[in-house]
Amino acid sequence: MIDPKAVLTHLDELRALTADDDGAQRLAWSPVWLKARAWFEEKLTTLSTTIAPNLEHHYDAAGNHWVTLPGASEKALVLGSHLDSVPNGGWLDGCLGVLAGLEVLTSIAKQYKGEPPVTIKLVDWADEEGARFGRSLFGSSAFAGTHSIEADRVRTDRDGLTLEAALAHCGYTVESIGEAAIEQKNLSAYLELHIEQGPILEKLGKPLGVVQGTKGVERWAITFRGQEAHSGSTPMEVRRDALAACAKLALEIRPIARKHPQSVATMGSVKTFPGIVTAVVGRCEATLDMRDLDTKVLAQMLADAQAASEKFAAEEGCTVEWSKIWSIEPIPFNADLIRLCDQAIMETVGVSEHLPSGPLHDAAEVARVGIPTVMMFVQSLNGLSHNKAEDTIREHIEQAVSALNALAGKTITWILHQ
């Protein structure tokens, strides 16, 4: 009853109609976003015209798009993603899960000629990549209760157009988007099929894989203060040069991560001050990412990086301060679906692999509320994603939709016996 060439063919549709020679213009709250979700409407008409007259679909406060088909019972199964990608993305990330999704739901649908035993929801979350507000898993943080008004509302884009009137010309008011946690209601399951993003999968050959959960996040910003002073006449021996403190640290981050087989750690931003080539550094800023699927892993890494910092300001005569920027912590998936999932993967290709998700994801504001959650990874090539370079084998997309069909069929039975 599945057709995965037919999520193949909607893939090739939504890039012709919102990528550039660049890559994927799908920014959140952009017109090209809307333009993508006005498509994904018209494929919800054909979908109700044709097989189930009975779907329907709204949009929830936060802007997340929801489709359902109402089954015998009221317990749901979810399966979801999001549409919106960064500048100059992808045509896989995010958009593969929701038109995976929508086959599957179809499937369904032609399976139990429109009404099966659960209902089926399909969700296309809202804003899941932040590329423009810096805001990530805007719409799922909604849902799940854990968003941010305050600090949010004031976000700004490069362009100085803040993220409350960005909401507003979409037909959203800020202060409302926790509203959106009424679609908890009878939520039984989420499903989310996602590109892997990284390397694991095409090293081991393998094209599927379970995701175990998803690692926590410590981010924070890290600034050192030295003396400015003149590049020409200051001896190297008296100078309390910031940057010099912050390159050590930086370098240091890296075997502090590689003590632990599944952390990784990001240096992604630096900014000295005052910032010319005649001045010795007075003021260094810096970003730090560190993420794993284990809190205590999580926890000694930041201890080692602040610990290490201290160290370098010492040597280096300067200062160090350390303010969070944002955490979340390690969101481990269900243990039945992850085994189903399993078995779904071994009987559409015959090997699967299990492996932590570093990127975050819908999936893990999903879990955060205790609504059953696993995600299934295809593999990337080159490991390459957030680029146009992104892309999978299409005979792999193929695989992950047939496997995906196969988990929503295990889970409705799953949640049938809850």
Given for the second form:
2 protein chains.
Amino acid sequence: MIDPKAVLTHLDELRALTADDDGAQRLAWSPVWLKARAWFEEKLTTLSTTIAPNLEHHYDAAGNHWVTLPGASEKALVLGSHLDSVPNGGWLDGCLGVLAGLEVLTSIAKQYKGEPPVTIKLVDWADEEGARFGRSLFGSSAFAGTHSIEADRVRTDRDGLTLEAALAHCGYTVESIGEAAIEQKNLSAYLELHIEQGPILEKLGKPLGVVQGTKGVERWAITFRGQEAHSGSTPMEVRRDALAACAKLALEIRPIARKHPQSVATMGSVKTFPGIVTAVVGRCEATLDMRDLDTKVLAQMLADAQAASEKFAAEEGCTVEWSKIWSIEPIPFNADLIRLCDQAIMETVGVSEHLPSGPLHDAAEVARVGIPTVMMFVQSLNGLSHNKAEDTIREHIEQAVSALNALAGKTITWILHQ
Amino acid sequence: MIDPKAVLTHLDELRALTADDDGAQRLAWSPVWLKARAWFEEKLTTLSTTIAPNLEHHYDAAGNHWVTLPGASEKALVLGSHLDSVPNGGWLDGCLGVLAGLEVLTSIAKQYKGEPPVTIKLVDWADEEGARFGRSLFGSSAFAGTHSIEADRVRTDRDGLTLEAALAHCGYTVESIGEAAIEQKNLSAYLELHIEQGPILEKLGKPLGVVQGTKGVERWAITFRGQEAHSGSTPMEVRRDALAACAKLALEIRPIARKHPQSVATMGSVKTFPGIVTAVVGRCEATLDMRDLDTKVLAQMLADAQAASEKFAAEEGCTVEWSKIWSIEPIPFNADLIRLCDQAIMETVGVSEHLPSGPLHDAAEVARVGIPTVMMFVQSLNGLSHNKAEDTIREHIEQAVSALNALAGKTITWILHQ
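For the form predicted together with another copy of the chain instead of the form predicted alone, what are the coordinates?
Full assembly next; the chain just shown is listed first.
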């Protein structure tokens, strides 16, 4: 009943429509993103005029797009992901989950002649990436009630346009986004298929994996302050070089993370001031992003990194200051659904793997409000994503669609037995 | 005959005229710089109407301002420095040497009733700092014939204005700047007083020092290339982190420099790409500035740093590329003038010191063309310069003016005996 190749056809169509030579350009709240959503609505029209006449769809107060195939029970199984991309993004990140979900919904509609035993929903979350305004999981956090309206409304893109104005341009009011929480009603399970965006499944030679949950994140801005000085006239022994203190930390976060098997720690940005060839660095600003699936491990890493930074600052005659950018607790997925997902993968490809998700996903926001949730990962080539080199073997994509369909079937049965 | 306090009065006047709350603003080719030069011309007018009726002055083809007090011999003793400053600069860097030179010239004019035994010149070099277009020693290199017109004409300031246009605005033609070399004629010795801009004299408790020469400089841009990757999904062991390779080099240049007593090595700028909190750094661009008074030591440091960078790149799965920004050989000053400068300092303050100059100075360009040259340093407080915190004890400034005057007297005698 499921037609995995249809998903590949849709992915290719969407790429032709919304990517250029540099990659996907479906930046949230942009004309290209709206074009992708309009294209997706056409697919729904086709579906409702052929197989699913009861199909309904609407946009909620935060711009999330909900498609509903009403079932015998109001209890709903939800499939979802996001159509938005980073600038110069890949052809799979986000849209794979939406288009695979569309195919699974189509398959279920066919199987049950338009009326499945439980309601089936498909959601395209708004602005998962946060690539334009720096606010990831925008739509799903509004749904989950974890939004931060006052902080977010004044966020600006690189042209100085506010998030509030971009939303207004698309017909949304920033004050009202919390009303998206109404969509939580009757949701009994949430399934999300996504590319892994990392190298683990490829290294193991496995096409698919069950996601145990999303790692907690500690995200900090760190500023070392020393003394700007002339590079020619300042002897080495009297320097207070803020870059040296920061360089020590850039190296030390690695053994700190490697103490724990699944931890990662990343210094993604370093800025030097005055940042000229002829001056010892007086101020060095860095970012640190640390992740683990275990709250205690994450807290230990943060404490270790802070202690190391104090030590290095003292060694270099500098001071150091930490300022939190953002953090989130580790979010484990539902144990029953993890088991069902593992079964579906085993039945489809004969081999499975449990792994945590380092990247955040809308699924984390759904899981936070207590809706049973699980994600399935399909292998990424070379672990690349967020650029046009992002890729997955087409056969693996087909296997992922089949496994998602099998998981949906198992989840319907599971919902009926709750 | 010399009036050191007159220099302090002039320095205070110039500060009041050309500094704001952020420091000196005499950026070369700017209105404030032209205002400083006009103010200086008024001082010359006063001098020629009172003490030195034969005083002549003119601007050469590169914008250097030459003041001439004709003497019995055409052989000329030149005193010089620069009135231009970096933005938000200090009250002494550059202008101290010009205004001390003016006072010494005045003193000599008085002493010899307008006609000294040798010709006395005073030069205010144009654009020593290179702060606006990135081309240091602009005027003195044109004088020395080491200019680089084709490379320089297209240099732009932060507003996109070219050096060529800025020159034209001040009445100069970039093609013609080499004609400034005509000013070399009959120059027999060059003396420059400057603040140290470093902490050495202050640490030693000495007001004044003799400069042995200017250190050679190797200035390079270094690019490490690894692999941009997602900070959440990329395990530590598969990363190719360009920042890690660069951080290792930032730390390693320090033991490389410390092998040699007077060497310095500075990583002044680090830029990370994409430079976002959620990505492992794929590309890291750094600058390196290394200096020593010994050509062989400088070459060894460069070789050591390059070898270290290759090793670190390999360790981190990265590549590294070096691109030369600029270099200059070490330039030793004249042995006779060093001896005379030492005597003048000893006679004035009873204690002296030999030290190299890490910063470049116009004196280096003058020495390059074979004109006997020496510089005198006066102590800087806290080694600070190029910002408004730059300072020197006023008594030390007075001592410096007296010592420069004594050195000028000795140098006149020395010229007459050549």
